[in-house]
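The chain below stands alone, shown as structure tokens; this is the form predicted alone.
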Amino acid sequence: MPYKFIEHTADVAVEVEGSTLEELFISAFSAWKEIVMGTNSQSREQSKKFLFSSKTLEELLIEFLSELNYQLYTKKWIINFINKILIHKVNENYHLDVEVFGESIKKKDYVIKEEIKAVTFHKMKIEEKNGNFSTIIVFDI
């Protein structure tokens, strides 16, 4: 499993990893989804594309995960699958181009397991060691 939950006193913390930055972001998505919905929703009825730009990889990951929250809690749309993801650096900024598939949660009787209020910078530092990227993400619940 490219992520594992770790002890945290009040929130949910997870350590994610990947052999590429894209895999790290997919691992973060998988952890987020398991926290909020479990792993049982798999529909790919609709796709959306998102573009993000940030000065750091940590900011980029926060923006991405915050968008997942926004789509779920405001748009009532759950992202079930990442179809394409590309991270690249141009000049001083990192860019994330991602295409996702998901579905409206209004149509079905979804149960949100845990509400994530925010994705925090606490303990987040994306590092590369021996060809693998990893970081810790703390979700404020």
Given for the second form:
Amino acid sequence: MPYKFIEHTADVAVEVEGSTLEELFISAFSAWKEIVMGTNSQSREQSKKFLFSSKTLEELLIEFLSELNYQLYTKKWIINFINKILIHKVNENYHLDVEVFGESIKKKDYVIKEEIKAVTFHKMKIEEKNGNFSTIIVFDI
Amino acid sequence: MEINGIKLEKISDYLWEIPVQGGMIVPGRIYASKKMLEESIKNDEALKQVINVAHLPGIQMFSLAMPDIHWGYGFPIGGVAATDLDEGVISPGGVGYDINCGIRLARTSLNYETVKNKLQKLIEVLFNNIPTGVGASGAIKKLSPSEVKRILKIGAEWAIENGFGTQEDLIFTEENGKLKDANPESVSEKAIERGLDQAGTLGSGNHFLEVDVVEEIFDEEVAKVFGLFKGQIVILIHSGSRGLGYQICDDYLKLLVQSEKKFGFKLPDKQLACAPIKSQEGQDYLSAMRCAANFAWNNRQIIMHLAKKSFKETFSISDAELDFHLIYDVSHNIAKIEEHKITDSNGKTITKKVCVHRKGATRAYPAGSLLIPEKYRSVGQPVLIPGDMGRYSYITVGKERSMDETFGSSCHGAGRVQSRHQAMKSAKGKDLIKELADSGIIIQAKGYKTIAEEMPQAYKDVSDVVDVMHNAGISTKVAKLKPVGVIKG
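Alternate state requested, the form predicted together with the partner chain (shown: the form predicted alone):
Starting with the chain above, the whole complex follows.
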């Protein structure tokens, strides 16, 4: 399991991992999806591409997860799969180039089971140990 | 006393101090009983967060924690800190994601005996009229960006202009439902977009609308001034600035994390990211935060109006018969520029303006304050403390001591004792809707999950919290409310 939930009194905390940074981000996406969606959405109807840049990997991960929230709660669009993902560093900045598949939830009988207020910096530290990347993510619910 | 390696000195039975150590600029002070410290507060990292907040540049006198303190992000929930306007900082983490999350209490002329036979219908009507749940929308038509910007500027006045209430409602709202110097230009397009269809929506999680009965009166004189009587039906509304507020916090937190080097701060937690109040970044955040606060006041105003409409619809009565009035609306997630008595490290006391961060804390101004409605100036400001949906909530009143000790602040609620996951496990096999109904509480929610996660056992007993503030003389008990009907997201 590339992610596991950790007990947190007020909110939702999860430990995610991956053998590459890209896998770590995919694990974070999978955990996010388990938190927010009460139904199994699979469609690859539409694709969207996003580009993010940040000074740190933690900021990059928060940018990415915050976009998932924005797409779901405001655009009413659920991301079902990550098709392509690439993280690279140019000079002092990290860049995330991602293509996702998803669908509009407006006309579907989908249940959003949780409202994530935000992705916090709390306890977030992306570390590499023995070729494995990991971090804790705390979602403010 | 020592809790998790942190030494606490006893000031009184209800107040404990963490002396200055390491990079702390001021001591930490925690309002709590010994029992609360040993049995609940020790279970998380909230005390460490009280210490962390004491590192904020320009912090004045104390890093404070109210008795409902628990682990938050950067600041603990239940944290209060005042910072100097010239040397100090403003921190989005000291306000939280749900900017101006707060509580509104309204009274009616009805008593429990009159409503009990139609309570089920009332809850259904409330649930139909007030949008609840994740991403709820539709109380009013989707607004244009320029209309949302107008709400950000004028707050609850927008609701009154559009027929959702009366001028009297503004008088009984903290800051009259509008913080000045709120410039929508400081708010991102994304945040505005998130607000387009969320005006007048309750939201999800711990947000609720509750129909309560005044079960017990502790202070007859004050209760009379607030318009309360035993057996009376009142409503409590708990909601905030919704996605718009979350986005503003998110936007500025990212900006300030990136600006850490520029300002030269070395803080123990990234979530404490902050900017000098005087800086452009600090002023922009203050402005955007005020916009979100105004959005939240407008939100609760619309919800209250929809609730009033639901009462009239259910009981087929006139305005005069219902006699529906707002008692007060308080914010418990906000930062405001306020005047307070500040004692420096040499013991010299002066009165000056400071930036008071209240994160999970309620303003509790005493009798005589010109900043509370004239009607309440002889007794003090109502301080509204919700409990859980199965037990009770409290109405308390601000006391002079709050101005001496807590920058005019008190507690804000019960605080969770079980995680959502634990609550779901405890709820397994139970019929919570029936259990609540058996104890006289009708509940309607979007899904059973919310009911399970928010079950009464998941929360601490709010009485313990309220008693600490009462005994410390910060805000004293006026009345106890018992829920009889609840709607949730």
